[in-house]
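One chain is shown next in structure tokens, namely the form predicted on its own.
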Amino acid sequence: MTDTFRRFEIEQDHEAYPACFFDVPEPPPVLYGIGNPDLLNPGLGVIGARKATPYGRRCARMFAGWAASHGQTVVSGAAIGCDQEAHLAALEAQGATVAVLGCGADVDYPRRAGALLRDVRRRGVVVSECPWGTPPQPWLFRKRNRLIAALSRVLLVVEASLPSGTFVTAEYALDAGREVCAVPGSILAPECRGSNRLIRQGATPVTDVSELALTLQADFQLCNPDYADSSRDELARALIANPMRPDDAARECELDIVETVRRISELELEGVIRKYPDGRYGSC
């Protein structure tokens, strides 16, 4: 990653123009960006309520941070809410995030976005398809939403009322062929209506990183090696899809207990599993 802002423009027919953007409807004829263009390349894509509520927060945080710690470019709006916690929680966890805007990617919004923005531009990368200087228009918000979908390999909407822009994204989404989860909410916050009505429709539940692990397992054995060495492995992937202490995961794997102890300790060492507080051992 860059500490330097780095302004580029990429035109569609330049080598260096992301693929993934002709998955999507009028793909942008030039990118403006400001960072490091090597990170256009698909990731998570987070998503949730601007009015967000402090649940809906710590999930994105939870989520991104989780994500970039492991390898995966995390990418949103810089919209106030849940897509600034997501960008937060990336460059906390020194991993790569993509910013996407509906204005110029040298303009700062919103305004109180500024300091984030720029870590963004230095640490990571902030694109648009609109020229320099664009002030933001609503207009422009809603379309960019299309290339926040073609940069997520798989779109998380972490929370999302009812009428909202999200699902926009996860149309967009689903019809450039990307996988599609949501974070289920109460029923009783209208902040959580839109994700749940998502899940109803088909999107996949995320209740927890483990679950949000086998979602990008795929992913993580291309830009991960270690954690592809430990995707093949059984009581891995037993443990990341339901943690368990070491006896129930040897009955489980039909392994011997000293055998199970020992790998469980290297993938401990690896950052595959850690031990939870009730001796469970589990996804990071």
Contents of the next structure:
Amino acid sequence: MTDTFRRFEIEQDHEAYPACFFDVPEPPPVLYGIGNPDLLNPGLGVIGARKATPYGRRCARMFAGWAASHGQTVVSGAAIGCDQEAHLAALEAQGATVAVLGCGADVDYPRRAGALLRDVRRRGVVVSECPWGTPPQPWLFRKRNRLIAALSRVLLVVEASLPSGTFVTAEYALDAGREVCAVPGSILAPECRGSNRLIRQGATPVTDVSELALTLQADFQLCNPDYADSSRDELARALIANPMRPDDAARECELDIVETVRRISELELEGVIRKYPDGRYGSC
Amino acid sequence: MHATVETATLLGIDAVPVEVQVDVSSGIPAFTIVGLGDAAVLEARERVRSAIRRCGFDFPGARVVVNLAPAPLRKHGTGFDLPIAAAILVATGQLQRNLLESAVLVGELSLDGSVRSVPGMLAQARSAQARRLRLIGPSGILRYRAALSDLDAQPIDTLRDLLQRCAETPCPRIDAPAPRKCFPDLADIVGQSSAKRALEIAATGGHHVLFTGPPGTGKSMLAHAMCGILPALDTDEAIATALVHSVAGADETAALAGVRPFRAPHHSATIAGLLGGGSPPRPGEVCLAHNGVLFLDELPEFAPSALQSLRQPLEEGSVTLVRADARIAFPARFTLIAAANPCPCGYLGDSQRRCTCAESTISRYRARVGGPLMDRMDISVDVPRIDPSFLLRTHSSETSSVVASRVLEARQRAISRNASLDESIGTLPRGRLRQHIALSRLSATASEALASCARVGHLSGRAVVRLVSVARTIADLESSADVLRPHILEALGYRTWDTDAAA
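What would the structure be for the form predicted together with the partner chain, given that what you showed me was the form predicted on its own?
Once more the chain from above appears, this time first in line as the rest of the complex follows.
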């Protein structure tokens, strides 16, 4: 079935071999992949525990979806939990996504992720260092983690316990000189101990989309946060800075009320602002 | 000795013809009234007897039987006094029979014989005009001649006047000018520009408005100002509105002069008070607001059952009261203006005071109004507290008369656009989505905007219709033949809070 998708093999001395793999120990001699090889450039890695809490899943979905909708490639490991949420969110946002597997790139593992992997092969790329048909082995997944680190310019850890493969990936990323971000979690939850320790060790804490945007902007210089897009619009800036009712906004910006109401609706449709339950309009 | 005289009894807003038949025969002296009259009709015996004697006539010392035909129809009220007295006078030969031919008599008699007005005189006048009969009644009936052009009305002050005046042709009397009601002017309201805009749109398209804001921010004042920007009633509307007022026993002078009614029932109002009821059925507040404004202050404080009862008049423009012996319809096409606090304490979203309500209290408070009624509010705007420093500075704002002229022009455009459809303001077909959208002439960009609104805001079918009709009105205000994207966007800005919760 996978034959319907584009398979490729890239050797280390080939010019198409992504340079980022030389940043990690033992760069794979041959890369086996299915999908679009052009996507094998450093993007945003979103990883988290397999035994994810709803909190971790939700964060993975939110950040990956946002990044994908703003043109970032989302890299993850297709594992149950946070990884799959990240891939799904990227696909839903019509964005690009890369799955790095610890088995053959043509093997559907985890088995229940078959449909997801097929989508990723068709619209993104699934890549592995293992030859075609290699069955999943635990040590292979540990090794594969260094490849996720290699393919991430920024690595976002949404949830990690201790010890865990996620934490290992983060250490690979730090060694490879990647920017590591982590979503803070409850200090009482064992599922968040790894991600919280990363923050203590110096990872950038990310608490909302705009902080991720700032980090990405610093590292990629291409991903603008929402309000930077609309910064030309005085009304949008005023409302994001301080939620207001149309009357007050009209007065602040010295606009006609009719014009204000219309532009607020326009901004609302664009998803820049939204109406709060108390009647004011402000940032989403 | 027998005589018949024409009169009528009220059934809803109509006057149904009734024939008063009197038979005076020899026997033990008695005075009987038959024909399903209520207590007030039966008490006519005492008033008629006194009035006849006081005016210098003789009351027959014989057996007097009065029949009100058709007998199965229930009759009520005191308007039968005058026709009964007149019929007795004719039957006893004290009044010429031909004087009362082709005439309808309605009026209550005092014990001294003077003729008093009864509720529903306008309905009686209209019925007399339709039947091409002369109306003889209390002196107030002359003022209907301005509205009902070819009404033949003969006012009398006392029973005795029947002898002289019925032979005369009536002289027109100059009406006292209708009392000008004082409304707050829009220019006197500081700030609240979006609420004023909402009023302008509502006045043009007959849309229902909800004002939400903390106490003392001018919600009631804004609602009252609505009367100042609505155009005067045209003749047909004036008669329709005055009819309801007349039947309810209220003063119909203002309505006849073209002043739109403004009804503001207190929030303790019952279903019967709002819609009408009783026996005989009398119109309620929504009917009295026909062609005008119904203002419900403190909307969530109304009994939920009373609010739900508003759905039928909002949808159909009339109230139908069903009783064992009759179905009575009163017209009730009104513009609903409702005012509510955003939460029980009133300060949710206020810039200075903190709201002390729990989340659950707020949702319970809002749920009192109920989704179906909320769904029928076309325009919802916030009326926030104004910064005191801003309040004291002087501002120039448009006066009501400027806005009123814009409203009038836009209404005329809407009427001429809908002329071929025989649809008046605010009665574009609801519920028929496709037809409605086709009639509104949406431009391509507007349809696109509408589609994205529906997607982003999760709008229901009814919400889309509402959005389109408000946008159509905005387009009329800008004399645009088609509904354009900005019109849809503005209409979207006036959604109700329920839609927000769903979004």
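Predicted model only: the values in this text are computed from it and were never measured. Positions refer to the first chain, counted from 1. Basically, rigid core = biggest C-alpha set you can superpose within 1.5 Å across the two forms.
Once the cores line up, the CA of residue 255 ends up 2 angstroms or more apart between the two forms. Once the cores line up, the CA of residue 24 ends up less than 2 angstroms apart between the two forms. Once you line up the core between the two forms, the Cα of residue 265 ends up 2 Å or more from where it was.
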